[in-house]
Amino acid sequence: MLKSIHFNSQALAYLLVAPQVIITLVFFIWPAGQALYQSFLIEDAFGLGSEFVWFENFIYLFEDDYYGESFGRTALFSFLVAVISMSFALFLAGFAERVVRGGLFYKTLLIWPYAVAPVLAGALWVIMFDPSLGIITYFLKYFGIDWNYKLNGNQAMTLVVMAAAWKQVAYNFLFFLAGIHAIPKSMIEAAAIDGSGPVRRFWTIIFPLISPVTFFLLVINTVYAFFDTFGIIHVMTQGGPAKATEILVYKVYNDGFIGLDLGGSAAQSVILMFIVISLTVIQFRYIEKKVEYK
């Protein structure tokens, strides 16, 4: 019989939520109350004087074509990254399922990629598709493909794509083969006993399940692909050529850092926060009611 323990003073409750509390305030509530009033601002490159210009700054972004066009190429990579990412893994968890011998070796090695830094990851795949020392681009030349992803837009947008899916794959991984692992296997048993094949058993037993899953890893590979790719393109492309790779969360940094517009940058970053946010909120409360949980 289990014994509930109860504590009389509230004081402890407070003090166990505190570390949690102090975390979000400093690394979040903070910097983004920050941004949201540096955005009213027009800001000295040397940071000697300011003049709050009240909305100035979001109304030049509403007007500048090529941060609409950002917008446009952010949505494309995000959607290429989820799409890749997530049906890879799908792809892979179900095959994990399959594996007799050596299972335990097989998902580990699926697993490693998660670990590497996503600034590594881009140096990575630099150095494979390097123009002039990667080994798959001698082979792409072998074949007659000219890669050259530094003067390519069209190549350079299809790499950064190809490193961030791959970054995010062992991720997608752990969840969907602990979604397959979570579902009976007399239901599979009963269904390959009425004679249905492997491919006809995944898309109506096991996909429908893991559907609470998929929605979830939805949101977390969009929020990814909008956020934390910062490193994979920084290292791989630095947003060119030509401006061809650089996504929303990229230009906050070219335009803040580079082109020292602290306020237009600011604007940026809150524009970005809020396009997230939104994008969760609208996934959580519309996608979720065509989600079966049972």
Second form
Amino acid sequence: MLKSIHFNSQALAYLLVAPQVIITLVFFIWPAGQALYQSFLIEDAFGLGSEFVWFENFIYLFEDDYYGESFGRTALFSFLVAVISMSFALFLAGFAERVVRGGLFYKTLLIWPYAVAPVLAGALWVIMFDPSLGIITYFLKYFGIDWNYKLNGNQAMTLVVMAAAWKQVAYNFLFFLAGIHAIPKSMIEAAAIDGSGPVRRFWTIIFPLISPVTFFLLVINTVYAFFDTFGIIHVMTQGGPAKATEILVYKVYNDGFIGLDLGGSAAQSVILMFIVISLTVIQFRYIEKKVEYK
Amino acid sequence: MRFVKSLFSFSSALIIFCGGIAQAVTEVQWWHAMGGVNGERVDKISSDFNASQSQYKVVPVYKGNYTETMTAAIAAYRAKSQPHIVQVFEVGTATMMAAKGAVYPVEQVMKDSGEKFDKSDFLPAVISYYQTPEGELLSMPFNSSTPVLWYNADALKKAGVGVPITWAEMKSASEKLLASGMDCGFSFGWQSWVMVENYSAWHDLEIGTQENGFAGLDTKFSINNKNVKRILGQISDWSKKGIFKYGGRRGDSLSMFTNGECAMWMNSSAYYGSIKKQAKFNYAQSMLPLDTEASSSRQNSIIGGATLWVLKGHKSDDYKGVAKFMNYLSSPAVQAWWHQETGYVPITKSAYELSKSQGFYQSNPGTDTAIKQLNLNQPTPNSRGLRFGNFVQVRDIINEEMEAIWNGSKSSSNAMDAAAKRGDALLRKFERANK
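Show the form predicted together with the partner chain, please, the one above being the form predicted on its own.
And the full complex, kicking off with our chain again.
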């Protein structure tokens, strides 16, 4: 007879999961619920009087041209940041893997920017590109480029994309490097014996085999560009000039904390919340199955 | 060992005891937005007050720029940990006024605590901005300024031009300045305040309906009138020749004036301290130029800067300390000192008279430009000030649209129409939330 040990009461089981459940409730479900409730209210700044208006804040958002524009801008921004930072990281990881001498030194240097806080990363780029004091602005003048990101929206966008992508290269590099390391040497050596060169080996063996990593990073980078770039934008452009760099998360801040329109701001963060939820669902349910694992 | 232990417990008891004594002094929290040198001056005012008596202790806390300070105080109020006093800039006035349950009108604070308070000594141009329609003073004016025309006297002399009085002269003077080797004629900062709000008041033009918002929340912007559009359009044309150069929001363009790039700069009189420190040339201030196409005479300019608001929710004894401090702050000696150091206007007549008798204006010619501009004429409904809800956001909108003019992506007409339309939407939102 097989004796199975099991606990008489389920209480212990509940007790053991309780900390996790409580943390989730307090730090995730409760604030999310508050945001949801707030998004149905029109309220004055001090919270002295409020009116329950159902979906009026949302309707206002969808009728607001600037919100639609901010959506498009965020999509462009995230796409550029993800593509630029991932391709650079892959490029660097592909080469770092091949370095024989001093590999660790290079790898350490490449990982370094990840330790820089977004605000500091922004400040660094601002100092280099300041329209009147920046060293790079000075060089750009020789090429006849009139650099003033405080006035030119496209230049401002270019600048925040560069700063945000640069900051993320290190993180992506780390994952790509680990992914390449995990590929059995024998496969690459076999291909080499068969006469394929390094470039061909990269595209036909390494690149397909690290596709789970690539996909994972794509989601992470999109989420990064959506949310974590707030500090960079706050330091560099504050969403300006003329909203040229106001992505969704910055608009939430601007409307809520500067404009004190809490209902409208909460409605925007609820929409952002649904975007993240759907991104995560797509990651786990849909694409992850299609990605080839070894 | 035992001895050490008892010594330890004795000393910790002593610390607790002393801490108890320190607690007996009532603390008054003052959140402000004065960074840098002005922050040190705020600290000095507080510590001088603290040294003058032993009952109350004012604790000044720097909370970032004006917007950050105001939003921090509001967030703190919602979390029930608000300061006693918060410094709020003039564009936040409507928001603070609407928060009737949260704000303790300063005139009431003075009355309730039995402090002497002579409202008639305050300059009308300053306090009219912060009074209810019934005349009750809601917040204590602290640092008020008005935009003036700063000029590089050496550069003007070199180019052989006088100080411009009209906008036409601004252009001709700038052209001569450029010919004499300057990089740019003029620039300005706080552009919505200087070029839209003050430009309108200066020429007695309406900024918004309902007496610029003073008469009711159902107000609409009239900043898209033909005069504002014309002057901004002209300036945009001039910028192609270098007559005008845009240098960013707020005071960002200060360096363009102090490093000698631009010969003239329109911005707050309160840059006096910074210019005095940075400029390596002879500088002076003069009245804003008159746009003869908009009006034949000058009206008066309006103030900017900030006032101190008292927030409810503390013990009534604390407010006695607040009232005492407010009286100290607006005393002639403190005000005259503050005015002469910073370039902010003195808020009371007696502080103005004191500065006069001290000979400040004689030894520093032009430093009374701001106060003269404010008192030039009896304010009209168009030049008393403005009171619009959500104006912090509206200022940003105006900034954005003006930047679109400067970078050539919009005509001044389209930009100002868009600014008025977007601003009106926010006014309606404010009206809705503050019924």
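Bear in mind the structure is a predicted one, so any value in this text is a computation, not a measurement. The term rigid core refers to the most C-alpha atoms you can superpose between the two forms while keeping them within 1.5 Å. Numbering follows the first chain given and starts at 1.
Annotation for residue 54: C-alpha shift under 2 angstroms between the two forms, rigid core superposed.
Positional change of residue 26 between the two forms reaches 2 Å or more at the C-alpha, relative to the superposed core.
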